[in-house]
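What follows is one chain in structure tokens, specifically the form predicted on its own.
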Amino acid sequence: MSLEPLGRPRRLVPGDRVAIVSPASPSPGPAFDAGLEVLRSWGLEPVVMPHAADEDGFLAGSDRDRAADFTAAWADPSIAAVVAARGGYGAQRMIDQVRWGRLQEIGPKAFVGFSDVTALHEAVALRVEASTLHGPMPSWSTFIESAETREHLRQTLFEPERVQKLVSPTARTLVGGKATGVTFGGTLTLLAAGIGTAEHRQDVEGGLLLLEDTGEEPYRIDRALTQLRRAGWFEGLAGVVLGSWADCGPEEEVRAVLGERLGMLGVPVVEDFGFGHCSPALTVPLGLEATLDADEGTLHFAEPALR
């Protein structure tokens, strides 16, 4: 049984409320305004939510807290779209506190956020099964620094399908070829530690897998990508797109990792899409169908990626 594509939120207009929510590790104070101000920029209502701001080490508040800011800002009516504030660590931390049946009731709603987050993408996925956005967050210093990032989130947000055919000027052909499938994935490392938990998929049958992490040196990126195929990861994929691999070592070592890891498996491989933790950071849809052509760097959706 193929990957189906799930449900798309609405878009969003000027006026809509957004909330901000800290799932993970908490966020600087100077960078988590300036995010804020970009959003009001584009004419939203930022909300932030009651525990966003908290600090608890390295989390933002109690685990208990931070689910149940985002089960609020989910389940609330006048919230059009959940935007997380910052990654860092904590998300899989809450996931079992979340009201995930108020949420399932509620359905789609546009939600942003990537790398520690992509814990919280695989739980919408699979328990709400709403499509989400692996996009830039507003206390990120490349959200602030990069123009580019911004806008390419913006429309994603508020004119679709200009950016329903997404293009890489970076993007390198690791194994040639053309394939249709939902996306899905996000950071490695965050997906390699999903498995066996409730969020750990058990069929990614014509699925497009992407991939991206940082701070992670080529033999975890190894092991990581082992565990995912040890787990049965890379039976029937349609096809794998790679983002960026920051600060994970010399380029030619982690490349070396990602050809003899992904090349043997018969299927197309794009590698430096351009999403992740890189400056520019394009914003990708996970749950939707797409065709991938890894020889001309191109991830085309069927429909755009909010309705």
Contents of the next structure:
2 protein chains.
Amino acid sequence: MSLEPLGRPRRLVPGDRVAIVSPASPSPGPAFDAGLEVLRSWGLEPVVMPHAADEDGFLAGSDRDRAADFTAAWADPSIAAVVAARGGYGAQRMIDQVRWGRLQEIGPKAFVGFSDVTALHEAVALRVEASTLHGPMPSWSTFIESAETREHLRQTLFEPERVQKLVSPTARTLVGGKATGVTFGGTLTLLAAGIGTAEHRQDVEGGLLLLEDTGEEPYRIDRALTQLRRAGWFEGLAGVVLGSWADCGPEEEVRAVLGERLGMLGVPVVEDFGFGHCSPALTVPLGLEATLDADEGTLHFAEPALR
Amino acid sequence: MSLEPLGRPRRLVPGDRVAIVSPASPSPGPAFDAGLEVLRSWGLEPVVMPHAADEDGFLAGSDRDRAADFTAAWADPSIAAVVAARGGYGAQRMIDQVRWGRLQEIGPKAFVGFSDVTALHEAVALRVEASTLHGPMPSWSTFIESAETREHLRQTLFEPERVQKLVSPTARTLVGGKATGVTFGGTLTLLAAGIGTAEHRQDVEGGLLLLEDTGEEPYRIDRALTQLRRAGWFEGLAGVVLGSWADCGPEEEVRAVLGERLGMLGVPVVEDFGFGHCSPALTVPLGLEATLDADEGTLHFAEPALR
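Can you swap the form predicted on its own for the form predicted in complex with another copy of the chain?
Now the full complex is given, and it begins with the chain already shown.
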């Protein structure tokens, strides 16, 4: 079975309540507060979940509490969207404790995050069959500093028609051509670390795979790509959209690894599309049909990301 | 099906020919030569395989050539043992190109390595059903510098009765008790990176899991342990034997992660047993029945590691 487009959440309107969760690592206080101010400036009402500001070493509180917040946020009908405050590490530890049945009852809801949150994007795709947004998180420095990054997320949430066609100003063609498929993916090492778990999708045929990462040396990028490949995730892909590789070592070495591991797939591949740990960073919908033009550097979604 | 003891290779005698392969990263020339001298001092004849000194970035030559060397070394009846010169990264890239059928025809042969070579230990266990040696590699600085490390490998290869019971001088009890099982494992991140591939063993019930690593921050150790756990590798384990965690960050943070992820398993767990990226480093047979005494800090093998 190949990847099918997933259910779309409704778009946001001013006055909407938006839950803030911390499924992974804790956010520094000032960044957390600054992020909330931005959401308020959009006319949203941020609802900070009970454990969103918890801290326990590299985790934002216990697995149970992080999972409870995530479940409660999604299950609350008065909440229009769930936004992860930050990535870091830890989402994979709490996934098993999320009450997925309650999320299924509610169905699609706008969900924003990236990096470690990749694990939750995959889990929501598999368990809730809902599309999500690979986008900047309010406690992230780039969210505070880059107006372009904020505005692209805002438009995606409120006026998704305006950003239905993503035009990358930085994209480079690795393998040319056009391909239509369903977007999925996110942070490479998180995708690799999900293999073998209950939330790993075995068959991603027809997918447009998004990949980016930060702080991974070239041999680690090679290792994660090799694992995805040996686990069958490169079979039947429609295309590959590469984001940023911040702090991953010399650019030419990173590009050599990407070119060697992905250039052989025989499908369109575009580099430096402009999402992930970069500034500015595009918001990219996951789980929706889109056409990649690897020559032009565009990703054109068949429908607006939110209803 | 639970883990069964694997076939034992024959022990070495002076005059034996020993193949040197580089399945992963290239070795620096001087270390490579010094390692060969040690093997010669044991009365062995090192046979440097054609591509063992190749170099291509972080790989010791092409995947095809590294796999060909490994296959040829094992398939040659005049070769008594196969020794990896160094780890680094790359064994997972060449596993699919090894001609496993030829190795199966030959059967067990002494095979030494660790770190990235963990991927080959797992593959040999699954494909050849042969026990192997998690031991120091000749190009590794500790092999050159630590007489104790060299001598323990030498005894294991030539006089395995003398080291049938491993007594760790550094071991600490994390969870007390005794457990009998079949040893397996190695470097944590390599085991995690093997999940989902054709060489990943689904069922490790009854196993005594060895784990160690180097250069992995605590959150990365947590991530890899979480992946193993969520992929089912912690189900039915007999016990856990932890080695060194060199350059993995503050010791108390590493120990906190290990204690939290492994202390809950309800089986004996011993820390700092003294194998892996440490000096001195024990040689530990993989794929053989042993009894772990987590209170005494001993690992007693039912039979000598080599026939």
